[in-house]
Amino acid sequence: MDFELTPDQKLFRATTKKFLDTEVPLSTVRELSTGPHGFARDWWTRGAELGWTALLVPEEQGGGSVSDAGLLDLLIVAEEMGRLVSPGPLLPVNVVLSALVEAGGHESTVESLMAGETIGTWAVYEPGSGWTPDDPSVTATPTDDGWTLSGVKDRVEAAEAADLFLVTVRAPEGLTQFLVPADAPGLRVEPSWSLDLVRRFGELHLDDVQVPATALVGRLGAAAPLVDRQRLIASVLQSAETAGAVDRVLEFTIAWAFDRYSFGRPLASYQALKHRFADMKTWLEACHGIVSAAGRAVQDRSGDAAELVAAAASYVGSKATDIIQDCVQLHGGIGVTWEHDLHLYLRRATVNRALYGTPEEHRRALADLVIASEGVSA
């Protein structure tokens, strides 16, 4: 984040950092990798008490932000969590909250999510499909007193830990979203293997799941603007987290280069490595800059928000894994060992690169937006 932080935001960052350093250091992250959910629910509740789940919720609904720019405050949390490859459903819970706030209603669920008592996640991907959130094949069929949902979602973050799912579906009226409880009859979660050691993903099977009419989020067939907003928030949050991870990796790689001697001199003193570090530092600052611009645009609902988010997600997604791979090489053999923390960051950045749109998908989206804005045919 390269915008100037207010004193309150600096205090918020410091508080978040101290909490994460104390509660989930990398040693704990490794221990959590063998647990069922990759995070402890009571820990998440304590994170919620720090305000991590209230930043996108207006004050009149019990939320509030540090700077009156909730998304920018949330990006601070995402960046700090990236620096420690922290566990926890920060992104999915806040995406669900943003949807409920935008759509209105579901007040008790909003309160429960904000309190950290309930875990919600966004079920948007489908098997065999790329990043096409506005084109689901999961269907919703009307019944006498509600809806029947059928189909499969995959790559659902925190699926096994979730108490409810925000599911994008194709209803007769068009794109629609429903809030489905995890214990709904016919709903089944199958865990998926993940490269990331602590984040869990799952496949969500909806076998004629019956939901009441009150499960509808927003209006029937009118979810496209909501989903667009959720897509922007998810992408920019993930980009901030990835930038935070790269920041930390470059920090300890430079420190390693000063500590490690070759022919009586620190590795960092060799000009070839100085040039390499300079390149990586430049790319990293570009990551921070473009995430900051995208976050500001989404926060302000600027007309160019979609373009900036696509640019940020494609740039950060590509450069993050390049930089971390470079850092693995600079560490030599120790960089590819299980004991070194580097692989934790490379795993996180690699998974992030594939989630909520790959760099290639974001570049195509950016090209489509530019073509549309200039009124030329593709």
The other form holds:
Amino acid sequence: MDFELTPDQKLFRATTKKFLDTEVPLSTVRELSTGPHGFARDWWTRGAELGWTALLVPEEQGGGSVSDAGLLDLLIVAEEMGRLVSPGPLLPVNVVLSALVEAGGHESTVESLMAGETIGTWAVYEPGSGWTPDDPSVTATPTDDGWTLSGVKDRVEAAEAADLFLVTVRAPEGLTQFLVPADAPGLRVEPSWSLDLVRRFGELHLDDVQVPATALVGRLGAAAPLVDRQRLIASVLQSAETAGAVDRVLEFTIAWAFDRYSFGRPLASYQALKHRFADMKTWLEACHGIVSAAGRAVQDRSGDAAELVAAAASYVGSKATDIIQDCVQLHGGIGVTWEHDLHLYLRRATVNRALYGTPEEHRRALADLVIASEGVSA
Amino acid sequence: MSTESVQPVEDFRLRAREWLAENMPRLEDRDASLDDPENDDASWARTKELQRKLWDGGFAGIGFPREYGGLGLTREHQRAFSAESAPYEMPLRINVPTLAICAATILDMGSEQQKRDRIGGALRGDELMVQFLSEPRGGSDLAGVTTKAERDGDVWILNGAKIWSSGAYAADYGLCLVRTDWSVPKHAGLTMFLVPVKAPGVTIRRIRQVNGSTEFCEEFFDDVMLPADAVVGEVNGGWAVASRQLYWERTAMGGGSPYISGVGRGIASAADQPLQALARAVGRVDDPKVRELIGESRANHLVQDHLVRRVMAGLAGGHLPGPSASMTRLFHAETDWRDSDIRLEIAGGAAVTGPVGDHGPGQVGEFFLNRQAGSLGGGSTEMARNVISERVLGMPREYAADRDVPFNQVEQGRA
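Can you swap the form predicted alone for the form predicted in complex with its partner chain?
Now the full complex is given, and it begins with the chain already shown.
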């Protein structure tokens, strides 16, 4: 995040950090790994009370931000959660909230998501395909009083815990989104394994699921701009979380280099290691710089938002695992043990690297933007 | 500082846009033969001519104080002007080192007379400056210079040699770091001089690099006479001036100088063409792997831009220690380095061989041969990494055999 936060943002960061430190220290994160959902619902409700679900919702709908730049405030939460490999459906719930707020309607759902009573998630990936949120093969077929949805979504975050799913589908009119309750007949969630110990994913099977006309989000066939906005928010949130994780890992690895002595001197005194720390510090600052820029661009809806988000997601996504694995190396043998916390961070960063667009996918998207802008700028 | 109100950035931008359109030549009309190393004198003359246009139009030295010929405006004004100037032929070669490094250092450390004469001279397009820092035996140990100046009545007599100065043959003045006291430890006996490049006793030899460029020079000083007012800062206080100069060099190399006009490099090259144009030239623009490389490069440049902004903001707000500018220097080298690799990967065989007379993508290969230039020029990246680890992260300093030892007792080695 930016160096300069408003006093309110600083307080918000401190409150979030204190809550996470107390409620889900890494020892708790490890315990949660054996539980059903990776987080406790009452805990999530308390996070919602701290404002984690209100930031993208306008005041007139009961939301509100700390700084009048809700997405930037939300990035503070994401970064703090990254620093502690925190559990919780921060990203999926906020993506769903942003979709509902952008589209209008669904007021009571917005309320219960904001209150932390309901958990919503974005079902956007499909088996065997990459990051193509605007090209689903799950279909919506009209019925007399609604729609029939058919197909499979995978990599659905917090799928088992979710009460409702924001599903991207192909309707006869084009790209469309529906809000589907978890108890809809024909809907089935198959849990997936996950590299992350606490963050869970699942496969969503939609076997002729009947939804009423009121399940529609926004207008029929007109979901493309909404989905674009969702993907920007998801990517930048995830990048901020990853940057937070790298921040913490480098912090304790640097401390280790000062504390750990070999041949009578601290590791931090060896030039071969100092140079690697210098690289990593530089990359970390670069991660923070691009995440802030991307966050601000998405917040302000500026024309370069897509480009900056793709730059952030590709750079942070790939650099994070480089840095954390180098930190494992610098820890030596202890770094590759289950007991050490490093792998919790490496797991989170590796999962983040592969979701909501891989670095490679974001790079190709950037190239498309570069090539598309050629005629304009020349 | 003047108390008159500063023109709002957007007003300034619009005024600049209008002025540029009426006065500056369009980039597409630029004489490409100016990029030919054989035509270098003409290229420098053109640089001075364009700088003079900026001066006459009232757009020279946006960030420099008014009393020394500048406009006394903010970094935002500077950025706005640079962005607006992108479609025009600009005097980019005067940016580094003349304005961004030398004039910036004189502004911080020079006498009133030096500031008026040298900054004014540069902004008017009359003069170019060069850095005389590195020495043939020096490597990264800048404070170990052995070029010397000895006092002789009212004047100083300069003897020794400097190297790796960029564009010295075209310059008028050089900021030259020399030893003036050998009986004290190395940092304490240095003085910075402003040396007229065309003074009697100065010999310049151009160095041919692996890519054919002859931009770098070597200088020999044989009993060059300098007046007392050629000293920049204090006698034996040269390290403070050099440190400031290095700060501005890092800032310029990292892309964060507030004292430049225009964007881009001073010399165009086929190796500088957009990656997508290169990809198209070799028929690979639709290859997904090539697209990844194009996107990666674009990401690196965007990240670099925002790292620079972050570091500048961190320095201004006191959130990062001063030496943090080395991070931008290091990142810039990495971005350049990776671009060089990416160009080679995209060009494939066309980078290394092709029809006689059609060198096209072959310049990518030559650029690759010179890949390390960005990691060496302006201090090696190894030194940048030392600075970051020691002065940003606070890690222990490297052992130095010459620390606190009078320089005349320091072992000098054979090569």
